[in-house]
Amino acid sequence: MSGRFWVMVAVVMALLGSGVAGAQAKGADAEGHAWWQHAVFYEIYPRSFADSNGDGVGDLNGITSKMDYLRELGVDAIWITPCYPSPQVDFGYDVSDYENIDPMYGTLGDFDRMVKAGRERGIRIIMDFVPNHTSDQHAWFLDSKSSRTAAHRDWYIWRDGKGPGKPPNNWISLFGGPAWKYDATTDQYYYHFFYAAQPDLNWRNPAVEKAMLDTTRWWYKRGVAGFRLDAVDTLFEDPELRDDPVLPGVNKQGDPNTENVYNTNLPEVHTELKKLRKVADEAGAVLIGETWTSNIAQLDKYYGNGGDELQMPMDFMFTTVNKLSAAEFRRQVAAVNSARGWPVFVIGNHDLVRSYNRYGNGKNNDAIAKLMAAFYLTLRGTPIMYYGEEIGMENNDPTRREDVKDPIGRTGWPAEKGRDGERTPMQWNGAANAGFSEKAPWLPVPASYKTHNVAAEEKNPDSVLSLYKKVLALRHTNEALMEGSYTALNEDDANVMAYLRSYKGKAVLVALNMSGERREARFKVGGLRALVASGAVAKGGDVELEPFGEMIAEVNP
């Protein structure tokens, strides 16, 4: 095939993908695109990111100080993971006030400058919005154990239990043991899908809903630009407590295997995520998914009917490629494009091994790592990247019992170490610490910090962070990479993953040899001109990849 058969079908292609649902809401560009299609996001877990009192834990002062760094990566948004007052017992996934800023983070006064600092860079805030359930701490279920007819009792789920010492259910709580608590006050259980001081939210009860709505009205007036939302396939709970049907097996925590069918995934979740989508349009902001999904079916649910729901379910999907392989990131990539929504695309997050310990092979993990970024950053969607994989942070989990602190971890050692391990401190330079903090930090830097850091891969061109910053600065500024279509090439080759993104008569080939083997991929096109290559070389038409080497090359007509 000549070279002009590909540029025909790059315009075919483009004309066929460009249009999508709802970009004609507030912030959306002249072409109609939603500020957030053509947004890279980067989410921060501030305990962690940087630390500017030297208390050994991260700040908003600290994330504000570090704008312009952000900035330069090429970042347009950052998730916050939360940062409201939360006793810790979840690391703020327990929210005892969803409307002030925890004092270990700073105040609401740091949170505006950090967002007056963001807006002068043209980086937006995403908050970490938690609406399955409070701390055990928040006011409202201290006032709802008080008694059964306190005004905030419905508020949560209280039930009897079926007998003396026996739950309501067999539900099992993700942090181990049942899913409900007894509280000896009112002689009823409480029910927590996650830790026990983590009681569930009553959706089905008005005044929480609105609640809910009015608390993220309250965060968009303060600048916000959007929410993730956490866990929101668990907000309701069949009312009739159906027992969750028993699988062969136990779990790290020792429990029972269930199918969680009667308290995740319920139909109301989506009248919810319609009602919280409405708010977020008169705001022109984006909601983001926790949406742990195992088919397209259910990821298209999320979108809702005409994109009235979530603009940005992740695809989890896609971590579940625990490996590199051509032929099943190629599937999992055509079953997200072929979704009816736009693409989110993930390879790592705090609840995640790190991306550079999933897929690298212990030798040659910094190429490993370049070979990611070039294909998730460069694929038809949004990407969200995670703190620290533009320098290739490893974990550095615990290796005995007394030093976890994720609840998980301790109540699942030796089985489940938890997630410390992709929670560490970042590494901006070779200092102590990593330059994080100038006290020890709440959990230890690797040893590798020394090699990969910020300070240090900023003067090595061919370090991780160099290959990011090219890619990112490419994708801002390259119209197929924005706008394109994606089509697969080469779909029978085992070792290399190839495609074509296509935008009015432009075209970039991706290809990338996820083998440890040295590759050559031959194209049937014009020519190629390298905008971005690690490891590989273009003659003529065709690409010779070293192991795991990667090309994005411009598709000459």
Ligand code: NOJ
Given for the second form:
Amino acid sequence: MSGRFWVMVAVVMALLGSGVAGAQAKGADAEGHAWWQHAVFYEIYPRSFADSNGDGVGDLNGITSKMDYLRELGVDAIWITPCYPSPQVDFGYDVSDYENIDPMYGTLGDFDRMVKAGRERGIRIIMDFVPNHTSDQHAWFLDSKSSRTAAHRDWYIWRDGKGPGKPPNNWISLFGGPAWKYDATTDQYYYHFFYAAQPDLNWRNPAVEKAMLDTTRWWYKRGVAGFRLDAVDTLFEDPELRDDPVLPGVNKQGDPNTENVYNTNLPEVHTELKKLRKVADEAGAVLIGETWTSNIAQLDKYYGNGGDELQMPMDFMFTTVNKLSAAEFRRQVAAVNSARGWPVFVIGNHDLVRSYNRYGNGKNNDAIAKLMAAFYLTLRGTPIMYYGEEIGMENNDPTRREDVKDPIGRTGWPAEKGRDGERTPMQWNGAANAGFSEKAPWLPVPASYKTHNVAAEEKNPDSVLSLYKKVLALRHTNEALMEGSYTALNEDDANVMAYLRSYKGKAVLVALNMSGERREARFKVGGLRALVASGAVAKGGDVELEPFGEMIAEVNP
Ligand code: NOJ
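Give me the form predicted in complex with this ligand now, not the form predicted alone.
Following is the full complex, with the preceding chain placed first.
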């Protein structure tokens, strides 16, 4: 039987189906979808988005000043990485006060104004919650380390060493060196999965759990619509502190490779996620999780039984594909569609080399950036964009060790250059410092800001930004894209990835040329009407695609 026959069957079957069924939850639409299932999320690294006071570092008033830009782009919710008071060892992921704003970013009053400005434009605010560790300058830790009998002693994980100079076990910090730091004041070691300046909280202590749940309540009352939960898999450790298995070789920091069997992904994590979810539900909020899962069984656990944990565990599977591969993406979309919960798609963030470089081939990077947008923004699921992705911002890695700001880039140089490259200032225009700040910014902008900036791209109908805007506008108005099922098409085509999104007798076909050659894809449909296309034309049921071209079209059966 011909491939074309099966394409026709798939099209007809998909058109007969009427999208995703589901019980209608509170505030949900006819298909049972909550607001966050139709929303487009956008991650903002506040140090680097917009600087309102000219000190070279971004701030909350800067974000507020760009709300109209975000609205016009088609963003429904912004996730702001930590902006709480912090010594900034890990640029905010070392929190010294969970219920305030770092003066470098503004005040609680500025925060409230930002929430209001967002609300007026239909943009919700998602905060980043760091539950695993605090800063070593947090009042809880300062008390904890002061004596073995301090009120907060058991809020962190203190243990005796195995002997002079010997930590309690072989656990390695993700950021280099042993995960234990000796503290002479009380002659014990404390545990830190990340930097030594980020001591792990002891979630087995009910007082810690209560303080953290109360913190989320405090922010919900202040108007936040949810949290992105940092490093959730690291919340608990084996109470017996068993050694992790040692694997062959060393990592980029020169430490032995180990498998984090006894200090990540313990079952207790899920007990706490259920509790955090209960509080979130009382506030009608959404929980997004930084969940580094490597398979669907692991991802499924984070949705919980009957959807009682994270609504949006992040799926990083796309970020593991460094070269465009229709077969690999097809496999991953099928896998995530088989998961227990609603898919969440991510192609970049502040810990990963920018998608522009990761998928780009160095020659057709703009076309590839558009292709990736047409791809992940038309899938069944919620996308989380990373600021600057929409203008084709590239990584700007430091070239000298002395310029590196991210500590892991200094300790791991040159194998590990750190994460500065993906955290550079947003490129607003072609003026000095890309219009981000009047002063030299905390990280330098790449030379490409002259062409890749908001002002220039807004004027150019063929820019990466213009393509993002068109796709996002379509996504918000087209029912098949919002509600529809997903059906893979032409699955034996090694170059053109194609699929249908169908809902109530209407369908949108997406065809993406993942190769550097011109391609033709044939679909057994009556006709196609282009909705958004770049480097592609539809002729009857066929699509002709330029290298890395994409077609999003309405199907006439
Ligand atoms: C994950 C965050 O995304 C990363 O930036 C941070 O360094 C670690 N968690 C530690 O909080």
